[in-house]
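Just one chain is shown here, as structure tokens, and it is the form predicted alone.
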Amino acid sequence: MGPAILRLVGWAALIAVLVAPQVLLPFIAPLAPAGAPVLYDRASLAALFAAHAAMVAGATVAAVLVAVPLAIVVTRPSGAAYQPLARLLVNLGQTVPPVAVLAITVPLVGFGVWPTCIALFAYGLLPVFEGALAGLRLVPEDVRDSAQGMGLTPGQVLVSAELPLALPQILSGIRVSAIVAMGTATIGSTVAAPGLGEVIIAGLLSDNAAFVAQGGGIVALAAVLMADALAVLERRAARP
């Protein structure tokens, strides 16, 4: 079975599970305790997945909007001295666990989506920054010299030469950040953020492995499909 067929099967499976969760019954029914419900029915899986994906997308886009410009600044001659400080700042998100970020931000912004998005944003900065930094450093110096010799300004060199050549590495960092965010977003349900973590936590609290399998399985499948889609973009961006 080729990659394209596997990709189609994966997306079809994800859509089927979200639209008609009953397809899971033969697989997860043995995991449910006797007399307990097998399928999570307190909320629509499709709605929970949409909320989960929205948090991941929002946090990842915010991380890109901060980390890529920051990498651009520290790779310019005038900003090179600030690279250690920039790396320290983006490392803070990885140093402080997301649960701790939630504990800090909930008193400031309240329960719900915002503390979760802040935690995902902080955790996702480092991969994007390092990917952009590596990509910009890999741009051959003769490419910059040639572009400047053609009369391009530094800004034009950045947009027309450096960023296109660095794009595969930037996308690689975004892929790592998005995958991490997809899994980490499940903790958002501990602070009342809607998402698939709600299903997993309900399963843990009720000792119902069927619920855990539903939530965890959808998150895992979505992460794999997202990683595959971003990897395809990466490969296309790396073409000469």
Contents of the next structure:
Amino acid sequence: MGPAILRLVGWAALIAVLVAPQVLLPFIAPLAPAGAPVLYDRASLAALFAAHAAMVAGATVAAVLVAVPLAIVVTRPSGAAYQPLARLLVNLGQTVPPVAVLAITVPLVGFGVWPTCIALFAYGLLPVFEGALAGLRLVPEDVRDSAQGMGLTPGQVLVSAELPLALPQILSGIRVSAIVAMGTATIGSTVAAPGLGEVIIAGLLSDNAAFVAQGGGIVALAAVLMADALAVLERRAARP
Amino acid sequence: MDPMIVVDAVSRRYGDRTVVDGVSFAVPRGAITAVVGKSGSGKSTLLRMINRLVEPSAGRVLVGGRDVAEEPGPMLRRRIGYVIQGIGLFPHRTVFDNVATVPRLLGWPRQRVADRVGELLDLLGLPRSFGERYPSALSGGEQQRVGIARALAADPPVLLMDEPFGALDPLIRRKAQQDLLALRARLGTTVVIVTHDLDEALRLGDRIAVMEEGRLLQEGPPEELLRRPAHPAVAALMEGARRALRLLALVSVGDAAEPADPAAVGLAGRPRIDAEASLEEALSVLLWAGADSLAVDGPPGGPPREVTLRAILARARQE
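Now show the form predicted together with the partner chain, given that the preceding structure was the form predicted alone.
Below, the chain from earlier opens the complete complex, with every other chain and molecule after it.
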């Protein structure tokens, strides 16, 4: 029951910090310079967290909606020729650093949430695509062959055999993508996207380590809890 | 009677490689035709053209008198059972759900699906409690039986099998072959089975088709292939020197038995053999015992019968 208790403690801590940030006071007060505020007070941590999580969720969902269908297409016999192209595009998204994506997109879409979401989306495509590709490739040829031989249409083979069997790998790709997005979303604050990055940057600018600790700590805790929750889903999907 | 399956001048080319080259043969209703050949002889491709998993480049295939090209492949395949060496059970679904696949595709009501799955598990000698298990919890032989149950679920008139017993160990394999013969006798299913194992082909096939390099060398009853091979490669496959024994393996003791004189000396003390055994086995028992006749067991209630060395030798002789 160890992991369950740890999980419960983690969630309780996250909720407590968001709802009543003052519980942090005894832990981070020593980090603040003398006379400086210990708790970030320009916006509520809960609101920043919600905005942060919404960006991560939005970008990850968008990445899944693009990368999974793309992986499906390139694993069909008729789409196999596009696999190198798809790989190239998806890799490009991963190669260009999110900061560079921000620099490119801000002039196009302006400051705020959008450039950040685009950067997170581009960065998150690769793990989801590779996970889905690996999962679909792992589906045993015999399963596909017998499914077709029984009279399932290609769409039915996909939905009732290939996707369920590939689900653990697909979820694993989503997990990696979401964790990376959770951390990376903090840079959104450099282009005025609301999020926990704001707290960290405020701390860096005013030399206030207490701000950095609360912003960074919440992001880290949220990333760990999310990774854990997705890993549980993954294990569930992997069971026969 | 019309044949169940007609393969008419069927070819399949991949680029400039001809994998199946103008093959024609017919499978009588309720018969088992065994297609034998080495790997790469085109036998699997030939089988897959019957249910259109592979489209012929030329020629046509009739099943039950209808050209298979007339209806969409998936619809056609729901009426044709298909069993492969790798079985290909859905690992994420229970045995019940696996067997229920085709009936559900056909939109059967829930109760009818459940009844049918139970019936099939009984038919294949699997306990009904297996329905809740996942394939990974079954042995290879049990999985293969589930695979056959799944293929037979919608009561297809035709069953196609591609090396179905290739992955089973010899004892279980023998049992699976006997089960297939029993199933065929009970259901009257027309079967085409692809195998590289001549013994399996001779044991199961009412007719045997020999493939080499995409061509059909000879097709006919096993005895005809053994006695009159039409091609040196067929003769080689039948292993000329052993063909007398192979002929004996085709005949059951019951078919060669003669009424025994109850007064004959020592009838009761003679070695015995089951009427279901083959003459090859009977010969082996005779050689071992140094006897010249065996008492035949069964069928129950019949008059006493014997099988003699003389009768066995006559069956094995060149015509």
